[in-house]
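Next up: just one chain, as structure tokens, the form predicted alone.
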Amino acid sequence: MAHFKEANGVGEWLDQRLATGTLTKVLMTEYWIPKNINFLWAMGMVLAFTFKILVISGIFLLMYYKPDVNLAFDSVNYTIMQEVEYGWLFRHVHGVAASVVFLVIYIHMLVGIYYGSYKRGREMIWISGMLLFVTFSAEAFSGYMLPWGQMSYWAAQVITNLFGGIPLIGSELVIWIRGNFVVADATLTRFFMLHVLLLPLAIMMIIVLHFYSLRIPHVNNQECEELDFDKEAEKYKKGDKKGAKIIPFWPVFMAKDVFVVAVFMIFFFYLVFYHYNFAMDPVNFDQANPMKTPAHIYPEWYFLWSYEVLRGFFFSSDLGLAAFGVANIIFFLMPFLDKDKTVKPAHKRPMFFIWFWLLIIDMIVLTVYGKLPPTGPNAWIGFVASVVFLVLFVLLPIITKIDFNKAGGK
């Protein structure tokens, strides 16, 4: 065909047929990033890298895991941990990555909240990010069940029971999710399929949506300054690299991302080799026994804050379930609850700044008390912290409106 010329190399041959040159410009060399951002903006890349670690280590574990209630526990604790060469390493890597990925997610979320990265055209970035949080949560829970230890079994019992609180369809929904009237072999098989196939595919698609949603409004910056990216890109291309307020994603910003990922990997493998136990509950090294309930059931640390909201209303299971539902969707509404029409960092919004730190403190309290037995003072502290969490979001539209008015609408 006339429009195809003799290619001078593999790159040019591919470009003629797949427009790889255009794709490279759109995604890398002409995708612009503000200069005035810090290492916290690399959390997205760290998250993507950690997800790759989870996928690769999970594939190796999948080769030896048996999704059967009679074989699952032994396949994990004996076959993988003792018989397969370096099986222990892959399990430690997978377990630590599954835990650390939530640390990265929470940092990423809080940075977005602090700098208002959910406002004025960036709503879809935030919503897609929260969808990632939900799917990662589902992926983590489904994976937590697979070792078929005591905590795996009873956590599945508690979580699946939550769906029974949904009016009209609750009891039927619980049976459908479990594939049985109780947590059993069918439940394990279903969660296995969710964990290794459906949820990873969903995560990959939402990651693509999340990165795509960044393309038009671009990344926010520390000063929340709205930049004319076309104008700044022209400056950069003409050689005024110091005067331009932006840099290309590749290779300049990517080099910074690689540095942060490298530092993160030092921390990550330190945990893998020396402190992996934090990601593995000792109770889960006992095989699942439906006839023996653990003295105290609790989820992994990254779910403890929402779990405490659930049980914080200890005097009413219906109120606890409602509060739990609200707590898990309320972050989606951040773009609509924040009534300040400007985009400014929290330290330039006095009341929002206080709100932000109160939220962090309250979530830490919920996390700490979520692992403690809900008796005596613990129960009341958990109740107060749960109420404070909900009240903070009720007050958010009011305090952001006050900040906006005090600043004269600027």
The other form holds:
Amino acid sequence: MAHFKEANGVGEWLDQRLATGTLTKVLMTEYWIPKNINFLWAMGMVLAFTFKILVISGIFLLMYYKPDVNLAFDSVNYTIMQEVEYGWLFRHVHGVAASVVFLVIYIHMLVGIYYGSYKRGREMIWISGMLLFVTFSAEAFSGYMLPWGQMSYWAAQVITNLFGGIPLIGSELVIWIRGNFVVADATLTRFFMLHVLLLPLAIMMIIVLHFYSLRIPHVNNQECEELDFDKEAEKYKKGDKKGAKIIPFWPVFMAKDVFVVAVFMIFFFYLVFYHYNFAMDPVNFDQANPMKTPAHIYPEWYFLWSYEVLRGFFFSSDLGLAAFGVANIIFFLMPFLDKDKTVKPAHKRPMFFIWFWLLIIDMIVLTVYGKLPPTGPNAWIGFVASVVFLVLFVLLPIITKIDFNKAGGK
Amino acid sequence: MRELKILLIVIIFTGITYWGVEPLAHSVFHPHTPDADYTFKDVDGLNGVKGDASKGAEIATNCIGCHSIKSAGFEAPMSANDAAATYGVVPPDLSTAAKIYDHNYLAAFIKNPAVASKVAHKFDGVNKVHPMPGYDYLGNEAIADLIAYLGSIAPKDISAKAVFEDACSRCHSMKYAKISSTTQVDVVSKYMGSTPPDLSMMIRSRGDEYLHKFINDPQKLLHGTSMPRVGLTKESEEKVVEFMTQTGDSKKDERESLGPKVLMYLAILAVFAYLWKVKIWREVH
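What about the form predicted together with the partner chain, after the form predicted alone?
Now the full complex is given, and it begins with the chain already shown.
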């Protein structure tokens, strides 16, 4: 038994037992962030906040939702949307946040790519982030099925069917995933379990990993300058706050983040109240009907680019599936495909800069054509954009090497 | 300045993506169609003839063999189920007909129901005959008298729910409003060729613009559908959509009144957050 002195107040009492003072220093007041950053560095906190909104609104929805093909649609559209006090608000918030969170994820990812924040020690930040992207995607897909509307059903039908293309085990795998030969009650209840338990649990654990992975390499900065964090921390603690190139997470970094989050919330709640159809597809307010195929089946906007890579190879579904598989894992490999041994923002890497903007343009083209009917010229545009996407990643090691050599290794 | 430049780039690329997946895709999925026509100018209607209600009362005896006119004291000759079994669908009560339907349309319908309601592709008169026979042999004057009579017995005011029940619920159910179709589901499914959908959430799945155009002329948006054009006046159709909104989007008013309050709160929060940020960062810049 260690020796404990009489505590002077609650704070000290807790500090004696849980070392809350040290913990606050480690996590907040002496967790150092570079000073030279812009508002894009707040996207992580915007994401954390949006995830919190998703969890809280999800808990409220969970109190009334019924995971049964005969009850699901009405529990959402009648009980929650019409009967429960402010049930509609929680559903709108949940639905819109699920869509907007992907916009912020994409911005967050592209910022990482632009500033090269995935290499030279920051590989685990990137990989854990990509794991979050994958688990968020699974979370979104499983959640989309729950209202049991037409698009819930048919998207589930089409996407689960994709696994049928895997050689040898494909057809068995589809049945195993669905728990039935077709998408049915068994599918709904297991997707419900994934959506409210397994995947959120995995996401929370990976978020912890993602935050932890930042500790040693530290957050990047706008000029990608390599900082001696210990030296800068000394400076800051001695009172040279203006001269130090770093700031503490709390309160300085968060002061900026809170402002960015507040502005983001204005945008978000504007969508919740006035402009929600993009996230809550009207087609999904028709109850699932296995006998009636909707005129157009398409995934939510954030899956369109990879869906278009799948459809792009319209002459061969096997080739499409292979390309789709590559598209879904290729971003994991960013740190290893980038052969430039320096960390610099894209505007200081001539060829990579072009590569970056081509990637964005190509992904937007894929997204837009992923929704349009794949007929006539659309099919060819989709094909070309899909090939460009793959070629960009084949070229990445080459152009980054050229940039590196031209810069003389600096 | 640099931050604003970056913000502008983010907004532009987000905006282009949004434009592509929403307005552009929707314009491809739902090509533009002409606005609803509440004058029904394509029909052979009253042709300007003014009717006499007192003469019309006599002509109405033609109707009560199948229809009830409860406001005039004529009950239905058969139970709803028997009538549905006989005709395929329950014949409507005519008490409100002249209130909710356009008079020109009504005249054209009495003359030739399948043509006026645009379901001649279904009731071609050879393989399948429309349950209501055409009365064009009565002539324009008699039909005008009949409509004048129906106008004289029609209510002055009618609720949104009553319009919906009279115009839609012989075939359609709306379970969130606890309305079941007056024709039994299996009977009406056989009559129409497929089950008429429940209308509870149509306001969210179709939106009011689509609903107005569709109710006004179903064939324009869903070519070949067996749903008839019913000839609602603009005012009555607005009541139908109003009732659908009350049912499927019942919290619309709450949503629209809460929105500004939440946004105002957040705007104030953002101002304070900005002031706090400036205060904190003054020490480090």
